[in-house]
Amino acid sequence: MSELRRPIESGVPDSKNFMHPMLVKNYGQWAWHDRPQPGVLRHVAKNGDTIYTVKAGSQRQLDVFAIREICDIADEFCEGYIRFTVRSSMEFMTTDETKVAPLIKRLEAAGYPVGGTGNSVGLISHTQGWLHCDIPGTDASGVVKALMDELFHEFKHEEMPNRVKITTSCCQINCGGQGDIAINVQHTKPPVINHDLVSMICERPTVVARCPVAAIRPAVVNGKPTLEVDEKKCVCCGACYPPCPPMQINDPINSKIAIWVGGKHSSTRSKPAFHKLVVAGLPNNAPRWPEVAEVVKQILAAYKQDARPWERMNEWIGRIGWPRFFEMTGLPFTKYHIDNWRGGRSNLNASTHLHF
């Protein structure tokens, strides 16, 4: 057997080493920013520097020849310098303002659409899919490309109240964050159990574990060890089938798509607030999750009609109010957007503050 070579346990690297000279330059220097054009940031430091930045959408599942496309992109233009963005978006940077229109251009022929800034629809941020995950309920970057392609000029426009952040999951337990939209997997049955594996392949008190309401428990199908799930109790979240393969949630019918709003990381104005259920049973239509695209761009137009500049999503319907959302976007509303979590009591309205 050869030799094996020990990892050089090195963490992350400098950034400086892969920053643009500018941005070394004048490090913790900067004064003041704005956008000059949708898509386009100006940075200024304290001396007078200045700094163009040119933001554009990506696939995020990039294949080497598209990166080495960019990475032209970046050579020619930007000193051979590129930023991406927690959202996947690309940062190509220059100091020179008289690129910036033809990086715009370049950028655009290459097929990458340059927007995503202030009060934009950003790049949905998005998990892993049917293309790599081994628990997915759908795809998230198809879902992602058949959303950007109908939000398309919401992206390289800022005409919204301010940023909208959407995020996409593929299963209901964990990979996609909090959103001013959020698309998620909503399982609807409970999972069908394959009995003959469930002693191979699963630890069974691990399992029993996960389960957030309780509903597993420890059984013998014909003969073998297995589990069962209590199914009055089991709230189809999909969390127990990780662990325990032979429990599959997944379900082409009945693992549908919900849609979630108001979610906000920011502690900007309003504290930072989980998004809240407004939607949910639509189909897993794949390729294009046409009924989804629908709903979100309803939810947007009745946003961008009505909130104020700086308003994100929950900060509009927090003043509206929920009975004029839903009346807006003439979305159902129905028990199951009463919160009985343990909690939820405090999503109840405990006052006379009514919408008429």
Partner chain sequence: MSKKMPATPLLDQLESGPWPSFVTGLKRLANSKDARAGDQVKSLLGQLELSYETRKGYWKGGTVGVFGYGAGVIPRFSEVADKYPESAEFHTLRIMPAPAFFYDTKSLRDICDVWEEHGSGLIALHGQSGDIMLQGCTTDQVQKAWDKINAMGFDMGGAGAGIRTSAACVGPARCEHACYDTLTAMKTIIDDFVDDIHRPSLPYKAKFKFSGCANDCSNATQRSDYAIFGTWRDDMVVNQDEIKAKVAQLGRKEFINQVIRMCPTQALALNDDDTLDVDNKSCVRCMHCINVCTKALSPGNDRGITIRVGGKRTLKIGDLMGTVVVPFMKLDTEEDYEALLELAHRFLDFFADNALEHERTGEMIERIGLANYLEGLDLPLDLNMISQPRTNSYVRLDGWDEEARKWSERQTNAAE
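For the form predicted alone instead of the form predicted in complex with its partner chain, what are the coordinates?
All you get below is the one chain by itself.
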């Protein structure tokens, strides 16, 4: 028996420990790949070895029953090998082509749709929501479930001009990241402070330091040390709430949903881009968020109809212009779409491209 590998306290874990043997054997030796059908990838190595990957959607937040069911499917068709993408899609790998069709049938019967490859709407990445995060103004995972129920067809079929990456964030700190379409919470009122609890619960210097615009300062109310907010400076981001729950900013009426478009992380075809606000003030209407779903479907329908092949969302908007975008989607343009932040100019010029 070989000696167990000692743990490495830094760096990325060795991915090959859990990789399919065929992938390990041909690591870095792949000759070509294609998509025989939506949801299926075929990779062929230089020596002729072939492996098939079937991609299926998950609900991301998996219970024990679902995990056991997924593992049973992997044991039955894929020698127990499965991996999850960063967007929580499941990828089942097999070297036996005859198992591909039965695997797809088994996944669909279990409620896991096969798709998400090629030019389709992939699974929506999202922040933790009410289940784990201490700051959320909405439940991002709930928005994702409701929205993917509406976009089921677009996940299973390759009918989009390019891949569409949608993100959701529970708050305006936006750890969900940039996306072709991004759905973020929009707090519209400063926090309401319970001064009787601040001194007992909050470490006030930490709260003051956490505010990104220096809008919070120490104060004394009714003889007790507390905090106060300069509402002229406050940007209603909600960063003060996690270290100090008595500074409640979530509100059933004044916490809204905003939709942004045109974000892009990669530098393929065009440079990375920040997303831009297109809809503000949508109701945070759990558990199905119908108003959000309707706007997202409007944007996707216009993009699907008018964009050229391989144009990402921001490239399409850049070609037709913002006036035409609002005209095609039927969305209203308001004063809130105008970016008057003084630092915006330098940020909008940011790029990973080299300039000479």
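If you superpose the two forms and keep the largest set of C-alpha atoms that fall within 1.5 Å, you have the rigid core. Nothing here was measured: the structure is a model prediction, and the numbers come from that model. Positions refer to the first chain, counted from 1.
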Can a Cα shift of no less than 2 Å be assigned to residue 205 between the two forms, given superposition on the rigid core?
yes
